[in-house]
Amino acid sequence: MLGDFVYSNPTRLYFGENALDGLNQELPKYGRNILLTYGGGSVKKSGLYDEIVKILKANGKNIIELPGVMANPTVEKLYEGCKLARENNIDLILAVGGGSVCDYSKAVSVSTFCDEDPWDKYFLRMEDVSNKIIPVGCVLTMVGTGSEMNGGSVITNHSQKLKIGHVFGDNVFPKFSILNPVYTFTVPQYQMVAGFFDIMCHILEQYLSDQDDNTSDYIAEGLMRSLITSSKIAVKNPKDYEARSNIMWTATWALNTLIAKGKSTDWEVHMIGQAVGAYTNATHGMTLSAVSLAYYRTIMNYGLKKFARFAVNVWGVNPEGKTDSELANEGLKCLENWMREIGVVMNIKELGVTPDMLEGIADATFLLGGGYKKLTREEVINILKESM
């Protein structure tokens, strides 16, 4: 393990088929006014909305609803939520949905009492929170982002063609999250597998960096093996409880900061994928799957030993008589085969990217230095071309 670090995670998790009972334990801790955020009509069709409203009312809560949170929450929607939260003196934001609703709710929580434009302060200048924060709780219906147990929030500004994530400190983490795997059963197949790749990408962004013998990497390898096994089951039977529960738990631990401890992390796939999303409004996990292979082939030789370890320890490739380069390439081929098996998008053209967008997407990509190589703008353009 390299360097010094502090680990803290304040989010209380309620997991399992009776997890929603946890709301009755949490709600008495907060004031009367609850901002209920959710996306489209799926939470109402499933009956979850009615269950939650019943619990809120039984606890004497005043419910202010904020529906219509989109898959890639916009800055305009953020301003709408802040206005509603201020006008109603909100005591708790309860997010019901997937990662986008959780991300969005955290953005509202830090932005409502911000004394300047929160887009400028938090997403352009990346400043810390210096104002009152409204606490957030989550009821998760789709897995992938890990937003239920971290401080991350991603907002899209279409006018500026930017999609930016800010990872806030543990003061912004949800205070509690309800995780019932059954709530994920009705997620459409496309969104389900997009979430699966989002999980894999989160782990890879933290795993494919550094070469030291790091405990965090052993945890990451176990999480990836679990995801691979359970995802193959889930695509064939989305209502397999064991598979979906394993995936839900893996998603949470993939991005609750644990496996990033004692090492550097990359996140360049996310930077390229988010830039693609800013131009196309495509599903987040699919923007990642569409650019990942081209990116990893670009940086592979700079972290060859780790890519070889990935092949052996995650995919079970036999190392006998093979060079690190041969192993690394086999590992990426195994990753590609798995991606095709679960059915994720394999190129950005399918997401609506056209050749005339490539320069702009490259300009919108933040170049980070945590991985094996810091990309140049030209390399980003080449990765995008290879991903077409």
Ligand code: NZQ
Contents of the next structure:
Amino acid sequence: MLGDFVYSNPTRLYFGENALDGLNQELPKYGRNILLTYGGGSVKKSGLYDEIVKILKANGKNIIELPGVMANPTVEKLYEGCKLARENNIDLILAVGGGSVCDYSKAVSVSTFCDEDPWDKYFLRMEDVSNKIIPVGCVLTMVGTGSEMNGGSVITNHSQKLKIGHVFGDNVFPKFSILNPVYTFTVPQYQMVAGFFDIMCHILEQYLSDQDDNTSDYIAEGLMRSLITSSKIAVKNPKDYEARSNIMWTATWALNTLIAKGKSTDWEVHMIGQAVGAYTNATHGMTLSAVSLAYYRTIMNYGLKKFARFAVNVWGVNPEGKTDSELANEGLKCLENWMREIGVVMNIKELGVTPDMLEGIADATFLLGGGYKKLTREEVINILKESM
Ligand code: NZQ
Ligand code: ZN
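After the form predicted alone, can we look at the form predicted in complex with the ligand?
The complete assembly is shown below, putting the previous chain first.
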């Protein structure tokens, strides 16, 4: 393990079919005014909304509703939430939904008492929070982002054509999250598999970096193997509780800071994917799947040993008599086969990208350099072209 680090994760998780009972333990810790945030209606359809309102009322809470949090939440919606939270003296934001609702709630939590434009402060200038933070709790209904146990918050600004994530510290992590795998059964197949790829991508962004021997990488390999096994089952039978519960738990550990400890991390696929998202408003996981293979082919030779290890330890490729280069290629082939098997989008054209957008997408892509190779703008363009 290289470097010094601090590990702290203050999010309390309630997991399993009875996880919602945890709300009764958590609610008494907060004041009366609850801002209930949710998306476009799936929680009403599933009946979860009614269940939660009942629990809130039984705990004597005053509910202020904030519906309509869209996938890829926008900066305009953020301003709306801040106004509502300020006017109603909110004690707790309860997010019921997927990563978008959780991310959004964290953004409202840090922005309500921000004395300047939160977009400028947190997303353009990446500054820390210096004002009061409203606590957030989550009831997760869609798996993938890890937002239920991390400080990430991704906001889209359509007029500036930017989609930017701020990774806040553990003072912004949800105070608690309710994880009931059954809630994910109603997620449409397209969203479900996008979430599966998002999980894989989060792990790879942290795994494919550095040359040393690191415990974090062994944990990452185990998480990937679990995801591969369970995802193949879940695409055939989305109601398989064992598979969906494994995936839900894997997603949380894939991005709750654990497997990044003692390592540098890459995140370039996310940078390209978010830029694609800013131009198309496409589903997050699909923006990643559509560019990943071209990206990995571009950087593979700079981290050949790790790509070879990925093939052997994650996909079970037999290394006998093979060069690192042959193994690395086989590993990527296995990744591609799995992507096709679960049915993710394999090109950006399908997401609505047209050739005239490529230059703009490249400009909106932050070049980070934490992985095996820092990309040039030219290489981003080539990756985008290859991904068409
Ligand atoms: O709005 P509703 O009606 O609820 O429908 C949602 C939405 O349309 C639907 N859905 C969610 N749970 C459902 C369901 N439909 C039926 N049954 C259920 N149980 O699914 C659609 C997508 O939901 P969304 O929350 O947008 O998906 P996801 O969880 O993938 O979140 C995506 C957002 O998270 C950000 C992404 O950039 C994107 O904005 N990310 C957040 C990260 C973090 N906090 O660390 C990291 C990730 O890399 C990612 O960038
Ligand atoms: Zn992601």
